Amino acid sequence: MKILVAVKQVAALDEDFAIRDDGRDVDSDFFIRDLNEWDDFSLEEAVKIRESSAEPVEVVVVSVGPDEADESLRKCLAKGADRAIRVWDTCIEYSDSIAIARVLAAVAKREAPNMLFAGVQSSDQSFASTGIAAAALLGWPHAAVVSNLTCTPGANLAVFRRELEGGLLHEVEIQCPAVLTIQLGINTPRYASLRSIKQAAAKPIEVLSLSDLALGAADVGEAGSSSRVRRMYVPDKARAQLIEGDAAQQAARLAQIIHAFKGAAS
């Protein structure tokens, strides 16, 4: 059995930051990068399945990103992944979540896993669409927001629970191969030991290009994306004022403010 786990190196903003000259993103020098929190739970679930199985299970992590994504991939290797794959080409820059899903689907076709795990969402973009889009491109059954999973290697079925509105849980049987997006709290991710960190540093990371996946420039980047960032900016700070007086005075003052605002808008 093989489980492919999609992981992402996410970016968080430092306290001080600056927008890039083209106005479409934050200058990369101000990013703090780390493994996406949801993907940590996805990886742990895959490793747990391997550890509890009497049959061989291979856990392969895949990330779409430049060289610095190797840091997150090595963290995954230190936590128990067997292999790591990174896909990158300069054409991939500016890809939206659907274009990234196209790349992940191509990797899945190449690796032929029994299951593809992805985090419910990423902490930097929060689109929550990459895993489900990959399932649609593969034509595989899928489920989102999985909070419990029972999977027996060698079987073609898995049973999972997912969260619904109002605190309800939905228990479903799904046929493999399948795509599951994993929710926080499904398990407790482990810490990597110093020994495993040293061993992970020596493991190779397979790097694939678009041509290795039978994809072209038109499949990724702005050309292969359904959306694009037009502009990124810091919003104006909100203004507030306290209206003094009794109810009648407050209402009169509020009416004055509204009339003034309407006049300014016109």
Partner chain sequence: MSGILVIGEQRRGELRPVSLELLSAGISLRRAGEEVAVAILSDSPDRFVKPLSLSGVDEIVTVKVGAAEFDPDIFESAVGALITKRNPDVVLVAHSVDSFGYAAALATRLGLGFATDVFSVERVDGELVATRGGYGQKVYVEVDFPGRNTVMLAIRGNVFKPPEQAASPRITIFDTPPVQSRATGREFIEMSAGDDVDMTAAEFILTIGRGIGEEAKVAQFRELADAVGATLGCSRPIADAGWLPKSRQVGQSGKTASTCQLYIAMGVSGAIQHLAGMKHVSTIVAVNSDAEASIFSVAKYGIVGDIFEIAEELRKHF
Contents of the next structure:
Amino acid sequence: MKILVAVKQVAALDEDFAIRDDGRDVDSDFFIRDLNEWDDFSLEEAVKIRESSAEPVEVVVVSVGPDEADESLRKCLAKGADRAIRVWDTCIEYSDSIAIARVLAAVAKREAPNMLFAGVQSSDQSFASTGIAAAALLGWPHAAVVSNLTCTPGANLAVFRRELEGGLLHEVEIQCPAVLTIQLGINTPRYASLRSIKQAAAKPIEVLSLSDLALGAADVGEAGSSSRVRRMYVPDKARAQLIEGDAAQQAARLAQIIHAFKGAAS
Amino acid sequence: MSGILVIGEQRRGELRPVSLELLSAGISLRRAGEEVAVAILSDSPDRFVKPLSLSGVDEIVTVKVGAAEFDPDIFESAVGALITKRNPDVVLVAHSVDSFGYAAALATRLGLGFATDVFSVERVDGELVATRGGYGQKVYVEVDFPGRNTVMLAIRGNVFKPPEQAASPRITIFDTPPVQSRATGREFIEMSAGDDVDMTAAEFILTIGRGIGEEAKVAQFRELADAVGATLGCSRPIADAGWLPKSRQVGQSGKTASTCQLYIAMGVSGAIQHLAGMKHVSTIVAVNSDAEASIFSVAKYGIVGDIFEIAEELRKHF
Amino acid sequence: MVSRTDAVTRILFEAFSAAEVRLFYLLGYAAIAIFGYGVYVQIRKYRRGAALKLEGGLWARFGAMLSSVLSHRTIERRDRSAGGAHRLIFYGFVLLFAGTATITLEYDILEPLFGIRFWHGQFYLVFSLVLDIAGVALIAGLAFMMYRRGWMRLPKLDYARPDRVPGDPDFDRPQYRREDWAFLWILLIIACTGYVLEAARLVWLQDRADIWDTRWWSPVGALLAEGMRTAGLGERGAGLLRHGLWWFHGLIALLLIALIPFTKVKHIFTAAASLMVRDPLAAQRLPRIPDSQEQVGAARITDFNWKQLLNLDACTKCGRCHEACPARAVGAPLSPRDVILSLREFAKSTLESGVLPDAAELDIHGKAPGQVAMETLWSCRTCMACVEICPVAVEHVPIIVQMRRKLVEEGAMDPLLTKTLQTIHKTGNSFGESKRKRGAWSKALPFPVKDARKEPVDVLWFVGDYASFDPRNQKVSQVFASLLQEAGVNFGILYDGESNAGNDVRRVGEEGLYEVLATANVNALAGASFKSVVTTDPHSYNTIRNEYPDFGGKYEIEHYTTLAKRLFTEGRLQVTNPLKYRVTFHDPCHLGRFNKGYDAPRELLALLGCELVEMGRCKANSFCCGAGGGRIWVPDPVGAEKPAQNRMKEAAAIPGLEVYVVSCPKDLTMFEDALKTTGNEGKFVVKELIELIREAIPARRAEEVPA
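Next up, the form predicted in complex with its partner chain. The previous block was the form predicted on its own.
Shown next: the complete complex, the earlier chain at its head.
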């Protein structure tokens, strides 16, 4: 069995970040990069399947991103992925989730895995659509926001629960191969020690270009995307009315608010 | 044809509230001569006609499908057929778990313009411009859809106010060929309760978040909540860590503080998923040591300070 | 007279048949053979451990060991009576053993081969007297030890394990108690039968003037002999008694010799050897993992080096570490003693067999007898109290940390700890704050703090995580910066060039992350121009001082307490408002025990005019606040007492205490919290020594006081 896990190196913003001159993204100097939290869970789920399986399971991670993404891929290798693939080409820049899905689907066709896992969403762009878009391109069954997965290598059905709004779960059975987007909390991702990350540096990361995947510039970037970023800006957010003073004064005011509410309610 | 097509959402025989919010979003986008249609997919769609019969809606399309509950293949096929047939300008779906399961696939297959988690949409010089958040809501992103005839937008919940006035829109039946689904829904499971608290019915909620740092501190806030007469709630990290039962989690994947009037959030940073469950509350007080925490953007009152100190001081008043 | 005294000598095989003598020799050789085999098994066991090259000369090590052993310095600490009794036993035993051994030397070697005799005449008599006194010392020491074990009910001699529950096969190990008693009894019997034997010999040979007239050179024997005679024992009877007792005494002594390598008696060798291979920086400077080494940390018993395996055997179960351990004191499932004993039992059962068992059977992690549970390992605060007090130089901390390295590798740790380590890796600090904000605390000051990367300074202040990011400690940092400024010290900081120093990360067992942090800081320091380093954080102080040299970073470094004291001595700071507080001082583990910085803070308190009242547990015996070893990032179990609370209660017992003085940012955090949770708020306050200095030197200009 082979499980392909799509991962992303996401960016969080550092203090006092600035928007780029063209106004379409944040200056990358202010990026604090890390492996997407959701992908940590989907990788763990794949590795757990391998560990509990009698038959051999290969876990392959794939990421679409520039050189820096190798850092996250090495973390994945340290956490137990068997191989890593990174796809990059400068024209991939400005791709939205659907353009990225096109690249992932091409990798999936090349790798021919039995399952494709992705995180529900990325913590930076929160599209929540890449994995499912890739499923459409592959023509595979798919499901989003998966928790409690039972997936036995060799079986042609997998069972899981979709985590719905309002604390409700929906148990679903799906035909394999399938694309599943994995929700936080499905497992406890393991720790990758710095030592193991360092040792993972010895494992090669296969770097593919668009032409390796028989894709062209029109398939990715703005041309291949379903939306285009016009502008990015820092919103003037509504601000709470701040209660000033020391802790005792602040608490006294809060107590007043509570008493007023209780008075009104009774 | 043109116009706006809203895909309503239902679950277990109930229309999901977000469906009505989508109607408002649709109505706000309507241009002269355009119609707002809402489609509802179910094995018995007629039952949803009444709750959808609201002013501003021109047409209700009932789509009888071979599944009582959401099914990715069946919904994708039926909504796809609707779009192909009606060719609307804009398709609105909820940014919800169900839509996560098929909207992106459909948009990809049909080559639609597509954006998710949209909380604001307008037309600028005739072009549709949607706004969504980025980098954990620290920035807003405006996106457009050059060259797309149909744009599908997944709209964030709790943003648009649903229309209130009843009306009598036209009702159309849409036939869709049966599809064999590759996924079978089995049953619904309420997340393990742990205790019998009903967050949705609480009027006064005190919620703790990641800021409490360690499990040992839960007791202090449990006691405080009891003392002030609030129901103790929590954000996702606290429930995931098992410090409080899942039934106390407020937010998108937890409970919605539906009837709450006073909501005190202590040490909750305010992830968008949490805000989804509580930002509608009329009086929100946020206590957080980080003055930049996004919880302050939805709170009426804010206290920047040490939550333990505030909790201790507050306790003295009760 | 002369000839008679001259003739007097040790009566050895007199009246024994040749067959008896041959039998005795046979038994003697057998005992020595068993002893030899035992020694071989032990050494083979140690050699099954990992290799280790010791630093330093053999003779210096031998000298240090000899001085410890002869002075009994380490055994006497915090238990003078046991130390005294052990000294009596030790010297009594050594003399008696030397007496017996030299007889063998003369009788079996020197005389038959070279014709040399010295065991006669005056020398013999004096030696008889000395040995008689030695015997009294031995018996007195043994009697006290028996009283101590039997009646004093010392908690440290209770073998019940905090990491096991009653009913577990290895919960309180009654075999240890049996062995302790057997050892005491065997020695006592050997000593007592020696006297009776001596007395019987005197009575038996009372007609031989050379013997009888010099009997008072063996006063105890002579006294007993008088008693025997009074009781009516005749020469013949005494001869029989002597004959029987001789065999009894001799066989027991031979038995003891044969058993040495197999019982606790071996501590006479292993403890001495352990003292000889002592590493004075065992806890302060943890071992590096060579880049070439695949495996990280101790997973199997054979992953320990021979010295650590020897350490295990050196333990005498004296319980000093058990008593000193702050985790044990608050009921955590850890006793350093039991970690050592558990591993010793494990080593014994696996490494003493002829063929080394399979790798799977050498796994030391787990809950089976002999294994160490992860809860036990994570309970450790690496405060070094155990290492510091161990009389036989057992080095627990590196053993525990090496086992933790394995747990970290497997991710077997508290989820919050996992998160913290990831945060430190990502942001370089444990607060998850932006690197850019590291120097932000200095913005509140009325003067700019120099960036040591951009302009040369005399003193580079390595601020550390807590002092940089924790709001309470930031205030202390601002005060310290003002003090330095007022004293005219040309100082600077590294701003975002500084990373977490790594001291605690290393003690958690995340060696790879430590390497990253240490290398980053060494590189950052290399890019700055300074003469010396000062730290306000004892944890940073320890690792920079003791561990960065292994990463190529050698600096002149001091903790702020010595720098501040010098500024006073040089008159650059002057007390204008003497404080009359009644204070107590908490020695931070990493300043006190780790680096012997006991004096500077006390001298500073005296300079400030404070009245210092010491707590019972102070200086080397200071009680950890519970934050060490990365435990500040792991919540303590709900409901259980925390070490800091235990400590607060100790401080609260000081009548009229006004200020509990700390000189470590983590201490400030831990104890201010504990002050509240123990209900002592309002009774006294917790303050950083820096804050007291500020109080004693009101700022010259109001605007110099940071907001």
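Between two forms, the rigid core is defined as the largest C-alpha subset superposing within 1.5 Å. Numbering follows the first chain given and starts at 1. If you're wondering where the values come from, they're calculated on a predicted model, not measured in any experiment.
(request) Answer yes if the Cα of residue 253 shifts by 2 angstroms or more between these two forms on a rigid-core superposition, and no otherwise. (result) Yes, residue 253 moves 2 Å or more.
(request) Look at residue 237 and decide if its Cα position differs by 2 Å or more between these two forms after superposing on the rigid core. (result) Yes, the C-alpha moves 2 Å or more.
(message) Is residue 196 displaced by at least 2 Å at its C-alpha between these two forms when the rigid core is overlaid?
(response) Indeed, residue 196 is displaced by 2 Å or more.
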